[in-house]
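This document opens with one chain alone, in structure tokens, the form predicted on its own.
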Amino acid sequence: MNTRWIYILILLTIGIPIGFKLALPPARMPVAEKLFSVVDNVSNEKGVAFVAFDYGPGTSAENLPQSQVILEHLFRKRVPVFIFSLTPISEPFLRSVPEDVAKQLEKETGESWQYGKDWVNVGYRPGGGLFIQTLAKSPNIPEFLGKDVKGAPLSSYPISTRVSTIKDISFLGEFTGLVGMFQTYVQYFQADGYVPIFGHGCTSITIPEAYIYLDSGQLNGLLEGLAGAAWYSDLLRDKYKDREPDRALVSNTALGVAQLVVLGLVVLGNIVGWKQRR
């Protein structure tokens, strides 16, 4: 088969599910189920969630759907969220993801989610592990963080009344494909014996490394690449019946179909080669 036709076939295989928003049932991911249960039990009566988007365009195919489904779940539960990052390449996602999730939920439910009340973007924070250590030990986190990305004092937003110290952070979510980034949170996001419930989203190649922390209990739930995000999304669809297929489900469907086509082409090529040799 001409290489050009192979490329066209793969393009159609990926493009059709995405274009028509087709979503096939994803494979069950037990650790994603565990994370779903953890987030579903986070209280919205007190405290806040901190969510770190430590990824950029290079790993957004996996990390972006992960951060979307977790943020959506927290928004649905009305858990206020502080969004930040330790890497500057995440800036566009810090702005776009919560806005997109809020718009989607407003369209579906008719309710509203407000910046400053339901979420706040504190932007890129330099310093890596030193920043995390200082934040974890701060007696007044809004005062330590200072301002949001708009330059407004965090104390001017209602969300700041929900948090003072790390003990007011009920959930920490972190999504990354960067080497060593996840370990920074494991080491330093804790103080005085308190560690928030911790959920992580990783790329496919770092799954074995993440399982070490899951088995040790330092991690409470995990999204394994795009497949983990798709299963989490399917769980959200089961819980919220009016929810439409999202990026995670559609992308996972397109990827799965494309992989089947590639396998089929490999088998076909071997059959043709075998017949020619005979």
Partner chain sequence: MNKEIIIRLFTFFAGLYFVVEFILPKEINEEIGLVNIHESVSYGFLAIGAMAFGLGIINLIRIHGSKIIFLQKGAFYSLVLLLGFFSMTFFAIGDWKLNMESSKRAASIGLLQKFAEKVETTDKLELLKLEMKKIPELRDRADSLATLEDANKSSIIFQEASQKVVNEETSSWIKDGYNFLNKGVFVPLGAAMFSLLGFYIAAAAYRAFRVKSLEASLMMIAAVLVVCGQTSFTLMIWEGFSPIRNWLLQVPNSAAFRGIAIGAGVAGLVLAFRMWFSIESGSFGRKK
Given for the second form:
Amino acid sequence: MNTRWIYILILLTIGIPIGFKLALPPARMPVAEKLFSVVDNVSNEKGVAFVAFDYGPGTSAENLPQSQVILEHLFRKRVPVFIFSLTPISEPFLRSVPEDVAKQLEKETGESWQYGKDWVNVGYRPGGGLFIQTLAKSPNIPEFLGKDVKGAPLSSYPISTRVSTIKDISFLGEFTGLVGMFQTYVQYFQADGYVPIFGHGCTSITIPEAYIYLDSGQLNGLLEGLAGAAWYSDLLRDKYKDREPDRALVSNTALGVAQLVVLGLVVLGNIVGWKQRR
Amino acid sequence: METATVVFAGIGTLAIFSFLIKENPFYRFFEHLFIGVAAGLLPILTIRNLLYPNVIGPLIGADIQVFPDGEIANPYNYWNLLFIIPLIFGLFYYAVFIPKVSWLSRLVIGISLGYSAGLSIKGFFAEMIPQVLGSFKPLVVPGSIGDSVNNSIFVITLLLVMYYFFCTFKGESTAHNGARYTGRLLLMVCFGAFFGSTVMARMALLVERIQFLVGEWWTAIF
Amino acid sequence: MNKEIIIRLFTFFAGLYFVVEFILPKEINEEIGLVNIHESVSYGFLAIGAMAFGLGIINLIRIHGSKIIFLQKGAFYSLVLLLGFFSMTFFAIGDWKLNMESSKRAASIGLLQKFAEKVETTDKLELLKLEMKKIPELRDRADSLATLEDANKSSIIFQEASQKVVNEETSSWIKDGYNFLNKGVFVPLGAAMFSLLGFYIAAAAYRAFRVKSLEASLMMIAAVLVVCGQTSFTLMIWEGFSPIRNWLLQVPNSAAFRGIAIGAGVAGLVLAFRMWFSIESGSFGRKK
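Cool, the form predicted on its own is there; where's the form predicted together with the partner chain?
Next comes the full complex, this chain leading.
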């Protein structure tokens, strides 16, 4: 079979379910449920959440919906969030994701979410592990971070009054598809024996790798690729009845069809190969 | 502007997809544009988010403020002058372009390697100790046959895979070869899970792009 | 002193700081003052690393600039690349400058807040009000500070004004340009580049994945179970795929991958020691 026929087949396989907005219920993801209950139990009385968007356009198809649902959940619970990244390619997402989530929630609930009070964008921070371990050990995190992306001192925002040391960080969320990035947090985001509750959103490729950290307890919950985001989105809709369905369900359905077609191609390729050998 | 952005993004996406037919000028134009734009982002972000606010700003006293009555709100901290040292060391990177002093660039690369190595020693223990401890699972869990079986499979798999990796010597013993072969088979199960996951990840990227073309882009055009 | 020895010494001492800081108990770190200087030292190291940002730019401009000047093959594409590079640099700096202006206004409001908190005389109160009237967001609130006590407890007025300034939606062609390059070029083209892999993996699945041995069969079975366990269609046929997938990932996969991770971790540790003690020769340009 000519390779181009395979390309056309894949285009149609994905395009048809999307064109017809076919949305099937997502598969149940126990580890995403675990993360949901972890985020649901984060206190909004004190402390803050730190959420790292360590992804760029190359993995945004999976990491973007993940970061959207987690941020939405934290916003709904009124947990203030510091957003940052260890990779410069995340710059567009650091700005747009919280703004989009806040707008969507404002439309749905009529309440308001404000920059500086409900979230702050600390931006891209170079230095990887060195930056993370210094942040974790800092006696005054807003002072250490200095300024936000707008160039304003973090201490000028109300959100900064809720955090001084790592012990005030009640939840750490991290989304990435980059090799070694997630391990940076496992290794260095801790001080004096304290590790915040840690939730991770990985791309499908790194699912098998991420499971070893769940088993060892270094990770408290996991979103597995797009399927994890779709299931989390479903859980949010169960809890918040007025929530409008997002497009993760349609994407997940199209993805399911495409996966089955790829498996079908493996089988077909083997049959053809076997016939040729005979 | 919003519409123009969406339309341009769609044209660019189609240009990249045109590579599937064969390499063509349309593809190469957008490929080079992407590389240029991506390369332009990093230096500014490094200066904006790290060098200026945390190093150069404090060094030149950019944040010194004066109250309306003339009193200085935050006097200059003379320790900040020490930031000159890392900046000078940082400039050594550029010695690579001057043959006479190019060895200085190796000096600063050495510093970077040194601190990365020092940090990763700490990182190893922080990451691996819980991993090793998490592997000591009870083989018999009273009252739960399922957990006992799972823990046993876990420990045996782990040991056999590690044996496969570490004991790479050739041996005549059936036990040695059998253990290595079983370790190899178990690794294949792990790689199978990886393959299945990889298919999902790659397809997810494609789904997102097609969703953009069929949804936002189509609506913006028609 | 030999240049190579100088390089080795710097490499060793750069690593030594972090090893010592890690090994020593917190109390001793506090006693010898490492805790107090840790942030500044880290920023120093971060600054050293960050200063390398220009190397890429210089190389990019040298290679593509010379192609354009000497009209070599691909000069047009080099021009496109440099145009993309300079336009992103221009708009990113412009965006930064716009943000700086609003943050400066917010900072001056923050300064007045600090001043208000410590105002002790009526002269200074009048001075504060005068300064407040110069700032549009505070102009109307200046007269609400009638007494010294009012001023000392007026933080909320300034915080609200600061929030207003920071959240102000400013529109300009610079911001539009920056958004266009991000949302119209960087994100969609990056995503499209990577999504090509979706087509290739489908073609490879047909052409290259041959189930000819026990190893390949095991791999195939595991892959099918993982995919079927999280696909809505297959779960509609049989729900049992889901627990099988989860078990596969949690037990045999986790165990096998942990074996790989421990092996790689030990290798990484050895490499770290080799780098720290400059046993790796490549980085130091030593001739063979």
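On a predicted model such as this, the values are computed, not experimentally measured, just so you know. Residue numbers count along the first chain shown, from 1. Just so we're on the same page, rigid core means the largest C-alpha set that superposes within 1.5 Å between forms.
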query = Rigid parts compared between these two forms: Trp119 grouped with Ile8?
reply = no
task = Please work out, using C-alpha superpositions, how far the smaller rigid part turns between these two forms, and give the answer in whole degrees.
result = 23
For Ile16, CA displacement between these two forms after the core is overlaid, in Å = 5.6
